[in-house]
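The form predicted alone is given below as one chain in structure tokens.
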Amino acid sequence: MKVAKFGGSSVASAEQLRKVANIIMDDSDRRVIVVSAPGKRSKEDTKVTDLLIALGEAYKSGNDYELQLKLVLERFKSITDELGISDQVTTEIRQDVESVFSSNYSDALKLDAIKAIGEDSLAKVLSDYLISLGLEATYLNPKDAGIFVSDEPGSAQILEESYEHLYKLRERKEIVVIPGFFGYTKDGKLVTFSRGGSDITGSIVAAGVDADLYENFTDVDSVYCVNPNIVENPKEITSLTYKEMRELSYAGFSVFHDEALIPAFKASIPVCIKNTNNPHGLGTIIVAKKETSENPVVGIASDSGFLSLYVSKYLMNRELGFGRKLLNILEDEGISFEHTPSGIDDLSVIIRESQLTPTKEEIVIRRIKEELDPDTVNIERGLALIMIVGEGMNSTIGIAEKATRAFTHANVNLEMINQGSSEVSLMFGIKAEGVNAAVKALYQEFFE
């Protein structure tokens, strides 16, 4: 039994949906399908989810949202017309929007319900299209599928009892089409996962039905060992471990939402990334364990938009609870951290810049000075993180030496090195403007 998830680019148009239908018909084991909302048809296009967010924000601001709604309806009308199926879904979209805005839910829950319309409507369209082709298929709402989540708008977490409900899908004989991205609380409120959460739904469903394989269809033939926007024609990765993919996803690889693999990982279900436009290509398989290769490094990932909160105090190492107090200040202000490299008298906290607004920065600095009495406290913005990833690195001599040599060749100064906290990655912090040069040099060092 296979669970197949199709991303936004795979369902962006009627032409793409025809490809999806052919892929489903090509393998009778593909019995559970999870879909995203329609993505971009071209670089200049707008994703349906972005249109829906703009719609929700217009309503929240008290502005007219008819233009955004019209654009959403036109997208779905063009798809249904080209596929030759009923455009009933456009009527349902308008009804859903009016129903959400007239409800007594909070603004956060209303926005979640509006954002979810894209996935929900596309699942209905695909189900209708499969039926028109003579297949036994049905749309299944996440509530009916048994996807129950925590009451955290925009960042819901799956409840364990969902897996027991999802397992019952194995009994169904027809093809089941489920919208991704959202679930329901125990008291019936629609709540979404974080952005990109359709990947999370696919992984949850695969784990729930105990699938033999979870296929994630996107618009690339495989995962590349480095961002192809930085390095031209990089090498493809044919196999990865869950740990490697998790590290790469976190550090800027856009193929997967970085939380998406966790349910599949826990259930030991192999994941295959495939291209909707080239479904018979090899793709990239992600497994729990794999044979070691000659090159212990499988990929290089990078991401910008970080800052470093630096705190220094003489004899910090002897001051009981210093680190805890510092992190408590961040927690009180609703700020999550990424890494905490430290020395004897120094502690740095790496934070995404979006987490620390100017207002929060002022509060945090003041509290650190008042509560911790440091010798120095400052913030350095404009940082980027680069991660070298591979299961075999911790047992291979010379990886760090090769990496630092590459940074030297790229004439990029290292602000931070973090090794040892992860068995599968080596992390470097640099100024954001040096990212492309550093990544190219690292690729040259490890892959050419």
Ligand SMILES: N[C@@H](CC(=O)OP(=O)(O)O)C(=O)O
Given for the second form:
Amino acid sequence: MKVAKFGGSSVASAEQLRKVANIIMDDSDRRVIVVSAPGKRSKEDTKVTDLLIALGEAYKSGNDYELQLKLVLERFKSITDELGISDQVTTEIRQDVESVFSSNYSDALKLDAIKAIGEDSLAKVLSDYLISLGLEATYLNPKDAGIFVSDEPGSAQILEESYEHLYKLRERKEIVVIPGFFGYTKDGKLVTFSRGGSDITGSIVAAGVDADLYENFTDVDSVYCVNPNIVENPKEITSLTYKEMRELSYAGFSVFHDEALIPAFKASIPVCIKNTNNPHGLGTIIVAKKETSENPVVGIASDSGFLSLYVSKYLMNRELGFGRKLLNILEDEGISFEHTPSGIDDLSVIIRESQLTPTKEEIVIRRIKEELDPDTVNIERGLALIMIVGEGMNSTIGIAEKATRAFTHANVNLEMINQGSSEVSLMFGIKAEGVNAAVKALYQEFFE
Ligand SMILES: Nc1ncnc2c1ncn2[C@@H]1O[C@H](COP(=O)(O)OP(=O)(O)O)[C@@H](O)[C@H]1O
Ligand SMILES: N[C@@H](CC(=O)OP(=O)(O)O)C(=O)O
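Form predicted in complex with the named molecule structure, per the form predicted alone context:
Expanding to the full complex; the earlier chain stays at the top.
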């Protein structure tokens, strides 16, 4: 049995959904299907999830949301009309929106319920379409599938018992279409995963049904060794380990959600990234162990939008509990951090810029000054992180030398270097404006 997840780009239009149906019909093992909401049809287009978020925000600010709702309804109507199936889903969307807004849920839960409408409606559309083609198919709501999650709006975590419920799906004879991106708390509240979270649903379902393979269909032939939006025609990666892919996704390979590997990894389900527009291509396979390759580096990922909170204090190394107190302040303010490179008398905390609003920044700086009495505390925004990843790196000499040579060629100053404890990755912090030049130079150094 295979679980196939189709991303936003794969379900963006009727034309794409026809390809999806062909892929499902092509292999009778593809019995459980997980779908995203319709994504972008072109670079300028807007994802349905973003339209729904705009709708939710309009409601929250007390504005009229008819325009945003109209855009969502039009997207679905154009799909159902072109596929020649009923447009009943548009009536259901209108009813869903009204029932969410008239509920007594918190704003955060209302927004999650609105966001989920994209996936939920598309799953209904796809199952109707498969039935219209003569297949036995059914839409299955995540609650009925048994996908139970923690009560953390916008960043739910799966509850372990879900896997047992999902295992029962093996008994189904028909093709089951499950909307991705959300689950339900034990007391019945709808909560979404973080953005891009349909990948997570796919992985959870694959682990739950103990699938032979989790196929993740997207709009590229494979995972490339660098982001194809930075380097033209980069080399394809044929196989990766879970560890490598997790590091690369976390560091910016947006093709697969970084949290989506854990369920598949724990259940030893191989993951294959494939292209809906070229389904017979080999794609990229992600497994626990792979044959050693000549190149110890498999990929170079990058992401911007980070800041460094720098704190220095003479004799910090001897002050018991300094790091704990600093991180406690962040925890109190609900700020998560990414890395903590340190020196003898100084410590930097790397944080996503979106985590530290100006108000929170003021509180954090004031508390650090009052509670830790540092010599210096400052914040540097506009940073990018670049991660070089490969399981073979820990036994190879000279990786850092090659990397720093590339930064020199690109004329990019290094703000920070950090070797992950697992030695599977090497991370560099630079100013965001240099990121593309640096990635191109690194690609040349390691892959050309
Ligand atoms: N290293 C990479 N390899 C392949 N694609 C990448 C990589 N880094 C970023 N991407 C981007 O990820 C996109 C696919 O992810 P996404 O847009 O989330 O797809 P989907 O719509 O299927 O969910 C690609 O179109 C590509 O622009
Ligand atoms: N539609 C949701 C979830 C998702 O996974 O989408 P996509 O498959 O388009 O990345 C989002 O945009 O976040």
